[in-house]
Amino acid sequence: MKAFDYVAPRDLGAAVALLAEHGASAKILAGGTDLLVELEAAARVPKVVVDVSRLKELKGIAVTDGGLRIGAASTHNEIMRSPDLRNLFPALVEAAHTIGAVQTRNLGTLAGNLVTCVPSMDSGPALLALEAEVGIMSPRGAKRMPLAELFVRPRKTSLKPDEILTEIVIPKANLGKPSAFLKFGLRKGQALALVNVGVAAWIKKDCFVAPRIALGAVAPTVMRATRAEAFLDGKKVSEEAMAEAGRIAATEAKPISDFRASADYRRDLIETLTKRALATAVARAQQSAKEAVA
């Protein structure tokens, strides 16, 4: 590994200033579970590594006036332990539980999982189904945009060299929206997804309202199955409707064939996992309704 400078800025402003100064020759270090592997293997080592892992501005998980805010440097284990996330968004907790091993979940951060921008990321589908937004800071100030706009292509985000992801926000309108996440890999643990699915939907008068279906590992980036969503919206809850949504979602995806699975097998998985995830979200909605009147 080639030598590089290491800087631990005192606050977010100092971190942004360093990125503005060094641009593309700087790399951000948070959990390091991906970056350290890159540094060992990459031909181009950054001139400066900016360690943001201790910045308080990037920490914390809490319900705010705008929704549920997750600091960018929140680890997967912190997500799994959060009472707010367990109660409001079990899909994100389920996704965090499937990421790597215990050591990875102790160190790895939510923002790190997102900005690596691999199609098989586990947090992406759960957050996309909940219509999450991301906060970004740069020398030009703060901005927020839909999470979907962060993903450009495999390992490429829309972040500029002087921008840093600071937070992930699930909008207030989606607080408590029933959700679920499912993943299929070649082994039970520490496996990349062949397919993963995140869903969210309100159930009102026994009908789907504003259903959202997001898929991972089946296209160049994590994607929404918008045609399947449109089909399901307003439909009466039924096994047939959920199965048809899965079939439509499979036609929207663009899976590849590789040494791990064929494209046809991945399409079969999309059908099955979408139906199962929707059924789980429906069951959670029905349980919440029972508890509300108990």
Contents of the next structure:
Amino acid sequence: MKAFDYVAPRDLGAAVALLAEHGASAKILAGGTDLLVELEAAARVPKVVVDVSRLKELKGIAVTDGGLRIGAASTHNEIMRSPDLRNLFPALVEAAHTIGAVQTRNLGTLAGNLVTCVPSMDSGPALLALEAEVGIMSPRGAKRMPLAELFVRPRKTSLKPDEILTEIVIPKANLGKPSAFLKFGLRKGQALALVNVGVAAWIKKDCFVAPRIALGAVAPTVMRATRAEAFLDGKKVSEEAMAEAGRIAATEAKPISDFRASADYRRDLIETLTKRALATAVARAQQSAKEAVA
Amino acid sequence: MIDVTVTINGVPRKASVPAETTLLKLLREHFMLTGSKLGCDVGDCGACTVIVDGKPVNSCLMLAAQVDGREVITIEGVGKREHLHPIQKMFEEAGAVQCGFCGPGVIMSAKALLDEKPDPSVADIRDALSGNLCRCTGYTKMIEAVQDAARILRGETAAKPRQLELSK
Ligand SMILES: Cc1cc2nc3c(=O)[nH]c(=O)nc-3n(C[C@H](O)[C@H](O)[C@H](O)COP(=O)(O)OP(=O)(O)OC[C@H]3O[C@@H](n4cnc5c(N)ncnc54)[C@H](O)[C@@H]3O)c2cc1C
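What would the structure be for the form predicted together with the partner chain, rather than the form predicted on its own?
All chains and molecules follow, beginning with the one already shown.
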């Protein structure tokens, strides 16, 4: 690696001050599982690397007044172990479990996964399906926006160099909304997604209410399949309805052919994974309805 | 240069290194702990696995500066030649090591698993070792070795006797 300076600010305020001072010549470091791989081979490196991985303000997973707050520097392993997430948002736990292997999950963070912004990111679909929002801090103060507005194109987010992602929030209205995540890779371990799917839906009187379907690795950024969602909204739960939603979702995506898989194969995967993820979310909804009665 | 104070295998150590130094480089080239191997240097192979504050990580994907104030365990802290750790002993007995290059990383992953979960299922073991690539022995014998080591560490009778006599 080429030489750079390293600073571990003591708190978020100090981190923001460093970014204000260094602007585009600074780079935020969290788990390093994307950044250090990139810097290893890079011809140009940042002047200063600002390590946010141990900032308390970016840690912790808890239900708050505003919803379920996930500190941006939570590792995938912390996400997998969070009782609140396991209980309220299993899709994100499932997604975290498919990221790399144990060693990568102990280092890699949720913010790092979202900000690297590759189309195959595994945290994206589950969070989009739950309509997550992100909290951002910069020298201009704190702001909040929908996660969808973070993604611009492959490896490009809307963040400015001096903006730090501080938290990811699942809005209160979506807490406990039945969700599921499925990923298909060439192997079970250490494989990027050919396609990944996150879904969430309320089931009321045996009908889909406000279904959300998000797809990864099949477009320049993680995307919502809004036509499939509109088709499913209000429909009675059935195999056929879920299969049709999968077929529609496949027509909305814009997959590419590459050395991992052809576009046609990816479209087939979207159909199948969407259908299966919906069925899992429905089963979860029925299970929690049963538990509520018991 | 960055000053790092870190506990390695129970011993407090200090170093002053360039900021871009990885933890793996700190261990191998500064402290001469060459048990952790440099394989891919990009987090894929797991040969550099060490335990930081109880968690297995790729030491090639951490900066030395990031372990300041932390506790690191490397393969050198697990057992000694004259006094092998049960995981190491069972790897030897099961024939889970051929060329041996991946061994230190695999054993660190196995140790982190057994420290936390003394009675893991085969699925747990596979998950725990999924970040360690072996290109000669294969994984079956490793999984058996981890199961045997778990039994010993739980104080149950040692490994099941193996039928290795190939003659007859
Ligand atoms: C072997 C291996 C396997 C992998 N497998 C998968 C996989 O299966 N699925 C998958 O999705 N990913 C995978 N990855 C990619 C990577 O592990 C994840 O994307 C991880 O979540 C990145 O997080 P990090 O904390 O390590 O990010 P870093 O490398 O520290 O940072 C990544 C980027 O995010 C920026 N950043 C980090 N934190 C913040 C913040 N708080 N605010 C603003 N910007 C920030 C950094 O500046 C940098 O641009 C794999 C990586 C490796 C090495």
